[in-house]
Ligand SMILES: Nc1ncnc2c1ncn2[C@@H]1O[C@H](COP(=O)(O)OP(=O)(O)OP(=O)(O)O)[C@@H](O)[C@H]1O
Amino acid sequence: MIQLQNVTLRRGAKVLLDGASITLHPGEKVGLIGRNGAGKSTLFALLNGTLHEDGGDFSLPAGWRLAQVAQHMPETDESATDFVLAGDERLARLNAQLAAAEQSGDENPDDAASGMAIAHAHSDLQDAGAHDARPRAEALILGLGFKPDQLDRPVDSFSGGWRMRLQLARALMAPSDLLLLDEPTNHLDLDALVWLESWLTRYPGTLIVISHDRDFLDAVTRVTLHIEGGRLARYGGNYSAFEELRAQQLMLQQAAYSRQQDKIAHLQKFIDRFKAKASKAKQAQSRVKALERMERVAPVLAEADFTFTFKEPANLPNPMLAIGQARFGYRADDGAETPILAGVNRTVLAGQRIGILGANGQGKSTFVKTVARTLPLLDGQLTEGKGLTIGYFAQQELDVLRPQDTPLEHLVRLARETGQHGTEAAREQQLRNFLGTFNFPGEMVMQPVGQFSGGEKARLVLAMIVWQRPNLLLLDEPTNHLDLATREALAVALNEFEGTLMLVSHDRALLRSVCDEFWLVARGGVQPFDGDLEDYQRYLLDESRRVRESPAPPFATDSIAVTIEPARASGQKPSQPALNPTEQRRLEAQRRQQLAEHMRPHRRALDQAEKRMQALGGERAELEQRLSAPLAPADIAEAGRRLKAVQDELARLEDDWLQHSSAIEALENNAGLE
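As in the form predicted on its own, what structure would this chain adopt when taken alone?
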């Protein structure tokens, strides 16, 4: 297990951890949370050995294998699959040993030692899982949103975000006892995020993840570590459970502080009143000592949460947009077109709050970029309402930021474009004050944007959008680099925004809290999606099974697949003479019997899954009703844990049900049945 005992960690002169003591047990899945700058990445540096404790004791089990995502952008012409395969260092080392042994054997055919080395290398490779290593690597790559035809593409041919996905796949490929993930969801779409959650819940080792996605933390983690004010506290449960326990803790602390302040005031009053009287001097002195011995309860200090609001739009054209028979895509410099979406007919009305859904690569960003005027429409009509003002948050912040410019220069340029009046000095002071409300104080407004963190760049883009006073917000993955507190501030601001919102995000909590309806970008079109985010996750599972090339089922080579209509694949007639009707009926009966035998275990599994799903559905409803009633904290925690377990088992059963249904369908298709 991992143990920290009175550990102190510093970065320069700043103390990030002061006397921290926690224990993590093998196999635990841990969410590490805290404000930006609280010390989360520093704790990771301690865990991975790049930083040592300044005080106290830290221990990690000897021999534990560590895996984490490399933060540098990979530069290599290796294929995507080979790059991910190399994440298994033991496998790479054994392959090198085999190649050396084979070369030695070729040079010295009579050398028995070379033959023994080759045999040992093959045995070790078998133990290391070499037989299925490439399929496992490809499954990781496809799960993270790549297409089958990209498996052999060079790593250098992908954009930065996609290369970071390959770094994530490479880390998952490495056999490990401890997996450290720092914001793994930043470059993922919702479909890849759902897949990653499923993979991590099955991961057998110890997982510690830093994330600002509360739904992701709730789905994956069962322990929460909170860093605040140099203290490290452990909470049992996921992020939602942590929030409840933390709120109760703060309430109790505040109550204890108030009681203690009353007691201190009472003691001090006695001391002040009687310290000068000889008859009471002894009692007064005892109360002074009581005050000195008292362990003070700290007051609950409210953190300076970041908040902002969108200005009321100057006008609200209705409709905002009218899209007719539109074709979206890319046009090259030579005029060649790459269409992504076609035949799009949609109307955007004033006040609509639309979540844009769609699997990776289906065209969500292309759609938003075209509406935002950064890509030209290939064909059709895109009519804007009179007075339309768009506030656009690009998925890559630098699409709308200039790295060499400062925040103040960005705002000065906007002020000039919007025709703001007043003297230069008055305008600059106004802009400085405005940037200060977005946590850009003092000289920070004069630093080049290229030096900022991802979260700081995201806040600057939000500030620029607010300044423009838009009536239509187009937000493409706005939360990628935002911490939990800033995400909450964004959700509050969006809910108070009086204009129209179109949002692309993998943050399900944000989508759920601010969107009233969903549009689905899929199969070359844009259509309303009639369902909620849980329905959409089921849709993604179905789509991934439809699109992804799945291996042949295990029964594809048995007698039924071979004997039923053997000439169908080639389109030729059987060469054997035609059978008489009696023989034909006998063979058909035999085939039906074979088919029934192969289908029986799948149908039995389907029946069992359906019965169990029905029972769990009833239990889930009871638990949800129970949680809506007043309960003791312990009962809330127990009901919450059971509800999560029920939901996890339901998700697993749904996967099993789909697999067996697909198997039955494949058997029926092989048998030529409708």
Given for the second form:
Amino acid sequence: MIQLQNVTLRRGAKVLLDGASITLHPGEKVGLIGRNGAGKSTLFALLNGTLHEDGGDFSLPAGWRLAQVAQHMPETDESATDFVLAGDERLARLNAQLAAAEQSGDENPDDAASGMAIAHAHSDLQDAGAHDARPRAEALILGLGFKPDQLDRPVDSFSGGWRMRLQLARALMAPSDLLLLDEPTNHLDLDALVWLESWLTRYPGTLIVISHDRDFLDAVTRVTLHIEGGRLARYGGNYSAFEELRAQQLMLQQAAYSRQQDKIAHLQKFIDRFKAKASKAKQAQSRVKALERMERVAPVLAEADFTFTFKEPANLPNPMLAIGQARFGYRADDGAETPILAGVNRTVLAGQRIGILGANGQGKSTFVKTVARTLPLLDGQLTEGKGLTIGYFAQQELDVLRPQDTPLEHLVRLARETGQHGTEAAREQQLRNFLGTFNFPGEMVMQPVGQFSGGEKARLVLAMIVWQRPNLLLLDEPTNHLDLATREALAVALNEFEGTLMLVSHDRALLRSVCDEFWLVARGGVQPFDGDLEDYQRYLLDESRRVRESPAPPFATDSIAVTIEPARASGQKPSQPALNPTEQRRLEAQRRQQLAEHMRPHRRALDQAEKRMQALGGERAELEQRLSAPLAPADIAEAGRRLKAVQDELARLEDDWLQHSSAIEALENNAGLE
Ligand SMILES: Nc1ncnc2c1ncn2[C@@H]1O[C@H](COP(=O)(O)OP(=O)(O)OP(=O)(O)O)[C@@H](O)[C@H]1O
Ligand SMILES: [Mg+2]
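For comparison with the form predicted on its own, kindly provide the form predicted together with the ligand.
The complete assembly is shown below, putting the previous chain first.
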């Protein structure tokens, strides 16, 4: 039994747990949830003994074996299987004992003691499950998505995401009574995720898992621990059950309730707007689903206090980018090339919203990194439109942050690099205000980012991207670490963004709600994907069947890329990069620019209406609350009158809102932009 009695836990000046008391029983499958920075990882630090309680009592059964995923990137040339096998420390120790006993047996063949030691070691190994340890390790590795021919490859030949998967396999390999998993799904694709779900439901020990993925939590957990504002609460049930209970609790609070109603009304408008489109486009159909889902989570998200917007880009070059006959990949110091993608011809236009799909390891990040210019192109052209400003969110987003520096220092550096002027003091105040809008209050602005939680770091990187005022957003897995409310804020901001978006994400809800088209990175090339996410899931299934049935590795080599490339691409003469466009393209560009100009006033009006609606919504909630308390008759009349006025204005604004959004809708349809 794990017990916390009146436990207080601090980090720096923050009180993360204040008088927390809960009990967890052996074998329970527990989801640990809460906003970014609420203290989930810190609670793990208490459970695994790296941190001690500042007050109260914490106890864990003596002798419990604990397993958890190491957070560092493994650097070793051990084979993948050996690395995972070593997760079972007892087995490793017994193997070492056996080797030592055998060695001393070899040196003194007549020594009875070493004979005994060898016999003991063998029987201990038997107890520890040595006979099938290797196949068990291999099953874990394969389950997490590796190919059979990768089992013996050295660990450091894998990319970061794959090495973290090996860390996960290693933790699962360790026999344990308590398994702690901190956001295990961040590095997984759909197949591996489903496999992990089923492995965890069969795990016999006590499991505590931190995750922001509701589907995953629902599949695996039966108990939910929620941290909020220093309080730790236990709910019997999975995430959805928690959400329902929590929603009921919120309903009881008048203020929270009306906030939530506003949000639902707002979402409903979006749904209505897109429903009209649903008859026409598949994509729109998917959005309706996404929005219906958003509506269901609304009760809990109603607590969300965070929204942000991307600044309007200074200009929109069209095309943004032209990629011609390009080869993407890596070049070693000795000049040897490892091509990942070849024969890539694509143009990125102003205002496109492209979701980039492809299984892990197919080259999505390589593609995005090259477009962001952090990796050189191996061959071909990558031509940028004039005035292109890229906002790049790298998958390893922590890399761009300096752990010793504060958020303010990060932004000061950025402002200096982008040549923004003004007096130091004025600039600092401006930057502080800006950080404030990203939920970094006064004291956090001066705290080294190394101490931040994963989600807080990711939020800071987002803020830095917004600051740069990009017209092309390249986002590679931006939602890892972000809590649900912040993901929601990101989706809203991306929907309002006027520039071009290229997004890699395994967050299906986000892809659905912000992308209009998909590109597929697979089999050594980049092609438009004709379909929606459901089609993509079907494609993945077919693809994994194909890979299983064919001995050829799914990785890109030049020859594979050429043979599988559709005839259209290989049959064409090497096309000029499209910056010197054909007449048709020029017209297309012109049309889009005109369209953007027509849309702008509507977007602006929408924006204004929304801001005003938000302000009025707040006032309405306040008035309703005032009216629910005992008041003098004169005050009641006064508050009632004001409430009526507020409601009338809100109704008017809602009409405006709908008119402008249908105008935008009509413009989009006319332009054939589905
Ligand atoms: N060494 C430290 N000194 C000061 N503050 C810290 C330190 N470590 C963490 N914090 C703060 O404590 C809070 C809780 O951090 P923790 O990592 O537990 O959050 P979390 O719930 O796991 O968040 P996330 O969902 O983003 O992973 C954060 O606000 C973080 O900035
Ligand atoms: Mg954390």
